[in-house]
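Take a look at this one chain, the form predicted on its own, written out in C-alpha cells.
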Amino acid sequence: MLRFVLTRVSLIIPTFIGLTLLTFILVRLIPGDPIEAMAGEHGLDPARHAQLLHEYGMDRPVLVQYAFYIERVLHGDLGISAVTHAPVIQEFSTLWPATIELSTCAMLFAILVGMPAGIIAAVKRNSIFDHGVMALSLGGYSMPIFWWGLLAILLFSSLLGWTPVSGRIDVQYYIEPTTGFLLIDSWNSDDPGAFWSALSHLVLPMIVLGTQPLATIARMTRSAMLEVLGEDYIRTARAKGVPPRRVVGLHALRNALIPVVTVIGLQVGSIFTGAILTETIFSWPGVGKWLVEGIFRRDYPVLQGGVLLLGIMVMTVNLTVDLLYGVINPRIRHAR
C-alpha cells in the first residue's frame, strides 16, 4: 500500500511543473499591456512605465521571469496584486471559502441526485423513468453554464421570484466571517433569518453549477450498474433468494463504484471551471469572479497565483480519489 501511495504522489511533481509553466505562458498571451491596464484612463509617461516594468520584472527575458517565478513559488510567495497591492495568497485565502462552499454544495447535489437516478434507471432499464433520466441528463450535459445560469435567473428569480438574483446574503444581514463559510457562520449567528437568506442565495447557483456533473454521474452510474447487473455472480445472488435491495445496494453498487468514483474525481476540475462562470453570472464573491476581474485588469500575479492554487486543489482531490480506488478495490493497488 505504501508503494502505491508513493507512486501516485510522485506523479504530482511533473504535473505541478507543467501547471506552473502553462499558467506562466497563458497569462502572457493575454493581449494588452498590464502596466497600462493598471494605470487606467490616466495613462503613464514613458519614464514611469519603464520604472514599473522594471519593478515587476517584466523587462527581463521570459526565461528569467519564469525562473524567478518558480523560485518565489517554491518559497510560498505568489506575488503582490498589481491592482490592490495586497498579497495574492491573502486575497485567495479570503475568497476561497465562498468558492469551496459553492463547489462542495454543487458536487453534493450532483452526487445525491445523480447516483440514485442512475441506479434506478439501470434497475428499471427501458422504462419511462430510464428514458426520462437519460433525456434530462443529455440536456443537462449539453447546456452551457452561462446560458443555463441566465435562463435560471430569468425563470426562478425574475418571473417566479423564488430565489435572489445575485450575491451570498441579503444586505440587511452582516455576518462576522469566522470560518468564511457563510452557511456555517450564519447558522452560528444570533439572527435565524441570516441562515435562510444565505441558503436561498446558494440554491440557484448550486443547481446551475451542479447540473453538468449531475448529468455525467447519472449516465456513468447507469452504465456501470448495467454492466455489473449482467454478471454471473449477480444472477447467482438472485437465484439464492438474496433480497433485491441487497443485490443492488451491496453486490452491484460496490463493484460499480470504481468508474463512478473516477468520474466524480474528474468532475472536480469541471466544477472549478464552471464556478468561474457561475460566480460571474450570480455575482458570487469567490475565486472565480476574482480571476475574471484579474483578466480584465491584466493582473499577472493574481492570474498566475489563483490558477496555480486552484490547480493544486484539483490535483489534491484527484490524488485522494485515486487513493480511494485501493480502498474500494484492493486488487487495484496490487496491480500498480
Second form
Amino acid sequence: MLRFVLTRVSLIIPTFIGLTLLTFILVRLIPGDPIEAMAGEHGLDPARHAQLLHEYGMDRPVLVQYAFYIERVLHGDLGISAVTHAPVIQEFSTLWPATIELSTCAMLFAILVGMPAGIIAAVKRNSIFDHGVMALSLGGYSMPIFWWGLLAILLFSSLLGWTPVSGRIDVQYYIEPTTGFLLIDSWNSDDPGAFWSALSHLVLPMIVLGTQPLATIARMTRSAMLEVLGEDYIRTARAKGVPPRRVVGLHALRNALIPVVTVIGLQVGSIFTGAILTETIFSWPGVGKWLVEGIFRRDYPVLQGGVLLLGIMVMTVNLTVDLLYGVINPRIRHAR
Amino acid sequence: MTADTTILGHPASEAAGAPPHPLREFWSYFSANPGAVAGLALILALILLALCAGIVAPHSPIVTHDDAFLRPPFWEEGGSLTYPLGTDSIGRDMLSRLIYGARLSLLIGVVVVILALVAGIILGLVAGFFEGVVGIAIMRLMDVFLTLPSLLLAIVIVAILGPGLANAMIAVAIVQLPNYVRLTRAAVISELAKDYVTASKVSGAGTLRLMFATVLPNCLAPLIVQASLGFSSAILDAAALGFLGLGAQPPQPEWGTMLADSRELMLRAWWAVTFPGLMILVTVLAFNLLGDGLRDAFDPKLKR
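Having seen the form predicted on its own, could you now give me the structure of the form predicted in complex with its partner chain?
Full assembly next; the chain just shown is listed first.
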C-alpha cells in the first residue's frame, strides 16, 4: 500500500513543474512591458524603470527568473494584486471557502440525486422512469450552464419569489467568518434566521452548478450497474435467494462503484469550470468571480496566482481520487 | 453478418456469405438509433438554416430599428409579425440574429474541431512513433493542460491573446487538444504492434508514409466520435466565453454574446434571454446525440 501511495504521489511532481512553467510563461506572453503595466498611466523615468527591473529580478536570465519564481511559490509568495495591493494568496484564501462551499454542496446534490436515479433506471431498465432519467440527463449534459442559471433566477427568484437573486446571505446579518463556510458559521451563530438566509442563497446556485455533474453521474451509474447486473455472480446470488435489495445494494453496487468514482473525480474539473460561470451569474463572492474580474482589471498577479492555486487544487483532488481507487479496488493497489 | 443486417431491417442484397460494404453496415447500425438520426436531422436543418441565412432571415442581424425597442414576440400583447420573435434593447430583430448566430456557432465548431484535430493528430502520431523524450514531453504537456479546468485554461489563453472570436476559437481548440493527442497516441501504439505495419516497414516505407498512409487511417474511428462530441463542447465553451465578454464581441450575433447583452433586461424582456440559450441547448444536444450514435455504431462490442 505504501509503495502504491508513493508512486502515485511522485507522479504529480512533473505536472506541478509543468503547471508552474505555464503560469510563469503566462505573464511573459502578455504583450507589453510588465513594469510599465504596473506603473500605470503615470509613466516612469528610465532610471527608475531600470531600478524596478532589477528589484523584480527581471534583468536576469529567464531560467534564473524561473528559479526565483519557484522559490517564491514554494514559500507561499504569489505576488501582490495590482489593484487591491493585497497579497494574492491572502485574497485567494478569503474567497476560497465560498467556492468550496458551493462546489461541495453542488457535488453532494449531484451524487445524492444522480446515483439513486442511475441505479433505479438500471434496475427498471426500459421503464418510463428509465427513459425519463436518460432523456433528462442528456438535456442536463447539453445544458449551457450560464443560461440555465439565468432561467432559474427568472423562474424561482423573480416569478415565484422563492429564493434571493444573488450573494451568499442577506445584508442584515453579519457573521464572523471563523471557518469561512457560511452554512457552518451561521449555524453556530445565535441567530437562526442567518442560517436560513445562507441556505436559501445557496440552493439555486447549488442546483445550477450540480446539474451537469448530476446528468453525467446518473448516466455512468446506470451503464455501470447494467453491466454488473448481467454478471454470473449476480445470477448466483439471486438463485441462492438473496433478497433483491441486497443483491442490488451490496453485490452489484459495490462492483459498479469504480467507474462511478472515476466519473465523480473527473467532474471536479467541470465543477470548477461551472463555478466560474455560476459565481458570475449569482454574484457569489468566490474564486471564479475573482478571476474573471481579474482579467477585466488586467490584474495579472491575481490571474497568475489564481490559476496556479486552482490547478494545484484540481491536482490534489485527482490524486485523492487515484488513491481512493486503491482503497476500493485491491487489484489496482497490488498491480505491478 | 448477413443475418445481422436482416435483423436490423435491411434485406441483405449481397450474395450470401459476402460481408456488407463497411459504410452500409455502419449506416444500418447508426439508423437503428432514433436519437442519433434525430440529432443528424437537427444538424442538417441547422446547416441549411446557416447556409440560407441571407434568404430566410427577415431582417439584417445588426441593423437597429429606432421604432421598435424591446418588442415582444408576435403572440404576446404588443408584438407583431414584422418581428416574429421580438427585438432586443436597441431594436434588432431577434429571429434574424438567431439565424445568423447559427452561422457563427457552426463556424466555431468547424474551425475549433479542425484546428484541434489536425494539431492533435500530428502531436499524437509523433508521440506514438517516438516514445522517448519527445513523446514524454508531449504527453506531460497535455497532462498539464488537463489539470486546469477547461474554461479556466481558455480564459488564460484569451487573457494572453486578447478577447475576440478568433482568439476564443484558438483558445477552445487548445483546450480540446489533449483529447485528440491522447486518443491518437493510444491508437497508434496499439496499431504499431500489428503485422501489417511490420510488413509495410519491411517493404521500405518511410516514417512519414507509415504515419499518415499506413497507421493513421486505422486510427480514425475514435477520432471521428471525439470530433463529433468536440463540436458540442466547442460551441458550449465558445458561448461561455462570449457570455463572459471574452469571446465574440458585439454586434456579432453570437448566441452567448447575445445572452450577455440581454442579461440586465432579463426581467423586462424574457424573450431576449430565452431564445439564444434555447438555440445553444438544441445545437449542443443535436451534436451530443450524433456523437453517441456514432460511438455506438463504431463500437465492435455492441455489434453482437
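Throughout, rigid core stands for the largest set of C-alpha atoms superposing within 1.5 Å between the two forms. Residue numbers count along the first chain shown, from 1. These numbers were taken from a predicted model, which means no experiment stands behind them.
Peer 1: By the 2 angstroms cut-off, has the C-alpha of Ile312 moved between these two forms once the rigid core is superposed?
Peer 2: The answer is no; the displacement is under 2 Å.
Peer 1: Once the two forms are fitted on their rigid core, how many angstrom does the CA of Thr23 move between these two forms?
Peer 2: C-alpha displacement of Thr23 between these two forms: 3.5 Å.
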